[in-house]
Structure formats: structure tokens, C-alpha cells
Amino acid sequence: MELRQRFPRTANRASQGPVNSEKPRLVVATRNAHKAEEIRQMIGDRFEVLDATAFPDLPEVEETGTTFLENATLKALAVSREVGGLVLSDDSGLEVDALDGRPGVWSSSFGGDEGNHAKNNERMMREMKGVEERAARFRCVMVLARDGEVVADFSGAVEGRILDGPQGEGGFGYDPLFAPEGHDESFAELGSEVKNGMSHRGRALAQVTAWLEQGA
């Protein structure tokens, strides 16, 4: 986990969209309500946390980058040009050493259909069949931007290994195939409380929260 860069902040433009004048605003560049709520809970009540659904006119951002940092930066910059205040974006996925870091930024479409977890897991099992090297990690990169300028970026990861087959009914995505370091159970078996306590997104967001508490 690391804070990778930090730049001087530019002056705020006029705020757009809903505003709570009693709190500074943090806009999360996602329309994923689950992700936004998770971030809202971790940030606490110091900021008014909104997501992209509060701004119906925001354009869709095409994630054309080849790294998590590039994609998160694309989203943060695009949204921060349209709304006032700080904007937070993230990109995340699974990196498997035996697959040269794949699926990486293509984690959600690894099986051929965007967001089809069953197909993603099926392809992962096919490609890892008989492979002895099972090391892998979930990685998340978060970017803060303001007025079309990057303010800082952060990275969090959780190390582990790919299992021979799915274990557990909980979680989502690759959770049934991933056992975090120090555990024999998959993320799907460990449950959300344990997972969230060590997750890649949680570790990156802890750095964001610490940065904000320094007076962002």
C-alpha cells in the first residue's frame, strides 16, 4: 500500500448538483450503489459523500487504460471537470502470477461477457488447471482529483492464492476461488466482515481517509 503522488490543489469551481453547505463534498465516480455505500461508511460523516447518480448529465467514461491507475485516473479527471469539489475514483481486479498478472484490468470481462462472474471463474479454473504456482492478489487503485487535476493516488492489495475449485456461497466475483494469505478458506467462506477488514479496496480507502483527515 502506498501513496504514489500528490499535487497542489486547484481552486474549486462552482459546485454542481446537490450540495450540503455544512460539509465539504466528496463525489465518488461510480454508479455502483454498493460500492458508493461502502465508501460512504468508511469515510464517515465529515464529508458529504455523493455518487455519480446524483449527476444525471455526467457522461459515461470509457476505461481504455491498460493499468488500474490509468483507468482510475481517466474516471477521476473526467468527472472532476464536470462537478465541483473532490472526486474519488477507483479501479480494481485480480492479478495472477502464473498468468503474467492477468486478468488485471480485464477482470470483470475475463470470461467474455462483462460482469459475468460464473464465466470469469470458469475461465480462471481452465487456465489454472494443473498449474502449481497459485499466487495471486486483489489490487485496488484510487485517485483523487479536483477541477480536472489529479490530487493524489493510492494503492491497496491483499495477497493470496487461487484455489483448485470454488469454495463457499458468499461474496461475488472471484471470491470463491481466492483464499487470502493466512487462510485456507476462500473469501466467499470467510464472509463480508472478515473480507472487508482486509480487502484491497478497504486498504486503499484507509489511505484516502487518512489523507482527507490531514485537511484536504
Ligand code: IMP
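Just so we're on the same page, rigid core means the largest C-alpha set that superposes within 1.5 Å between forms. Keep in mind that what you see is a predicted model, and the values were worked out from it rather than measured. Positions refer to the first chain, counted from 1. What changes on going to the form predicted together with the ligand:
Annotation: Cα of L86 displaced by at least 2 Å between the two forms, core superposition. In the core-superposed comparison between the two forms, the C-alpha atom of I39 has shifted by at least 2 angstroms. Fitting the two forms on the rigid core leaves the C-alpha of T30 displaced by at least 2 angstroms between the two forms.
Starting from the form predicted on its own above, please write out the structure of the form predicted together with the ligand.
No partner chains or extra molecules come along with it, only the chain itself.
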């Protein structure tokens, strides 16, 4: 089936956003520059990838869901009601077995302040101090929407363990504290190419691109 048929165009969008390219446009429903950059690096040059910062009038989306899928759906739909074309959301987080799966969907405010990675990592180190069981995984759920309707959802995960202390300067969020299975280095040390090749986000996005290519 052709991409056109899967995603019929409609007019009268509140905001069409900037139009800079002949490529099909994918709007990533996030203001998190790190997430958007990783997605941009991975998706290659088939799409023009914009993020929510290109649409200053978009409303803040309250993440009131209790699962990654619920929150990813909320974000994709909220943006897709406002901007034309394909919208992709990413809801992700870190599940730690010794913490009964926390912080999970609340990963970004674990330390008290929304999006404060230093505080999140401090709390993680505090709670994991002296804990022997260190298994953890990153999860990512992505939702594609168009014209205010969900068209598909995808998920990815990467198993690993929580390190005793931060290692490395790269990546973002909990990357300095997370070593993926088979590695002693953290995601922050391994670098973006290695991380993207095995990460929760990379795995979810590989399914997104395969799905898009089927229709193209």
C-alpha cells in the first residue's frame, strides 16, 4: 500500500509549521532535544524530522497516563490535532528490578524536578547504594498519529544494569548509570552510534521505519 493511501492528507491545520524540504515530514512530539536528536540521527535522510520546538504554539501535554503507551498516545494525539502530517511520539524510561520497576513512567521526575537529570541520577545512586540486585532495562513506546488519530504503536527495550556511580559524559538522562548487557561501559561511554544500535529507542524506531517503508 502506498504511503499516500495510508496517510490521506487533510487541510485546515491550526499550524502547518515550517516547510523547508521536499521530503515527507515527520514531527517528533517532544521538546526533549536529546530524544529528538537521537531520532534524527537514526531515521536517516528519508524524512525531514522536526520536533515540537518548531511549533511554539503547541500546548504543553500533561503526561497523566500510568503506562508508556498511554503517555505516548496522549503526546502523539495532542500534537497531531495541531500539526499536519505524520507525528511520532516517544515515551520512555528506566525500570529497575530492585525498585519494583521504578522509576518507570516517572523517570523524568524521579529526583523531584521534572527533567532534572542530575537530581534523577543522585536519587538513583542513593536508592541503589549497596543493593546487590542491579538488573534494569530502558523501555520506549512510540506512537504514530496523523490527523488526530493513532495509526500504529511500537515498543523497544534494552536490558542492562545500574552502575555504582556515573561513568562517561555522553548521552543524557540515566545514560551514565546504565551499562547494557554484554558491556562494562555505560551508554554515556559507549557513544551515540553504539547506543543507538542497541537502545530501547533504536529498537522501537527500527520498527517505525520498517513500517513506514512498507507503505512508501
